[in-house]
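The chain that follows stands alone, in the form predicted on its own, written as structure tokens.
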Amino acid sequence: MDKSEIKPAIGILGGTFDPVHFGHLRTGLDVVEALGLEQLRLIPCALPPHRVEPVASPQERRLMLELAIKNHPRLVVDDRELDREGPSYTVDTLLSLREDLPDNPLFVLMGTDAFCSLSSWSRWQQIAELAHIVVMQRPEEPMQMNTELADWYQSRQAQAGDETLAYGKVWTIPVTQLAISATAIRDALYEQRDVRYLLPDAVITLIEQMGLYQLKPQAS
């Protein structure tokens, strides 16, 4: 393929972002720089199939994301999952993205824990028929996979030059060690503790203005 025909590479980072924090943003940016991505789309999940329902509403989480990334030209919010009914399955999101970006290299970002549970995801093997997978690995973080996934991972490991392919490979990218979790941030807010330097100031201000995460939800 002539270099002039190569489409820009697009990263995809999904999550509840409840709330978005520096652990999401810094590791995503690490991948953008490592792979030279043109853009990273942050896709807030409407109804996560593997997690409890988010505390903040879809609109609130989207607004927090928009404020968090407003000054970075390569980071954008993509709200297609918020407009879709039912559980937010990654493969459905990729099918939707492929309608808009049929030839671009797509890179789905996920942490090691998520990747190591990949074989439990809906239509998981189809994901690599639509995009590359990027495993964001923190320093000395192990990857403990079952045999089926380990064999699949070995057969799809990316090599130099695979960046121009539209899909099909698995990349393992080292990322900044930031042990920040949205759950811990919410717990700190419920207890009225200071969460500065864990997430962007603009997001903290919005949380205060909208009165988010004031009362811990009761377990059902």
Ligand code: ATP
The other form holds:
Amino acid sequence: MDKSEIKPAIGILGGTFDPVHFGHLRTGLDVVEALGLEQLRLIPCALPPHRVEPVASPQERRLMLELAIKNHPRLVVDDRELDREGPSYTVDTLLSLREDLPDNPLFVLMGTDAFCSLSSWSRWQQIAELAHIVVMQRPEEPMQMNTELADWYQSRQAQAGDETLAYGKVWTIPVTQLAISATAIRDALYEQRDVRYLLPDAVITLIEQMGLYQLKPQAS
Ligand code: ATP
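Structure of the form predicted in complex with adenosine-5'-triphosphate, please, following the form predicted on its own?
Shown next: the complete complex, the earlier chain at its head.
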């Protein structure tokens, strides 16, 4: 293919972002830089398939994301999952993205833990027919895969130059190790502890203004 015909590469980072924090943002940027992505779309999910419902509403989570990435030229919020009914399956999001971006190289970012559970995801093998997968690996984190997934991973490993393909390969990219989680931030806020330097100041201010994460929800 003529180099001028290659479309810009787009990354996709889905999550609950309840709230967004530097663990999402810095590692996402590590991948943008490592693979030369034109854009990274942060996609908040309405209802995550594998876990309990988020504490903040979809609109509140989207607002926090928008503030967090404000003025960064390569990061954008994509709210297509918020308009969909039911669980947010990655494969459905990719089918929807492909309608807008039929030929661009697409890269779905996920942590090692998420990748190791991939074979339990809805229509998981179809994901690589729609996009590349980028495993964001933290230093010395083991990849514990079942045999089916390990064989699949071996057969799909990306090689130099594969960046120009639109889909189909698995990349493993080392990322900055930041032991930050939204759960730990919510717990700190419930206990009125200081959460500065774990997430952007603007997001902390918004959390205060919206009165979020004040009372720990009772487990049902
Ligand atoms: P929670 O604590 O509520 O489970 P979380 O902090 O893990 O939330 P999510 O919104 O569920 O955040 O994560 C979205 C994506 O970001 C996932 O692929 C997850 O692996 C990745 N991620 C979250 N935190 C980090 C981090 N500190 N470093 C690297 N990747 C992260």
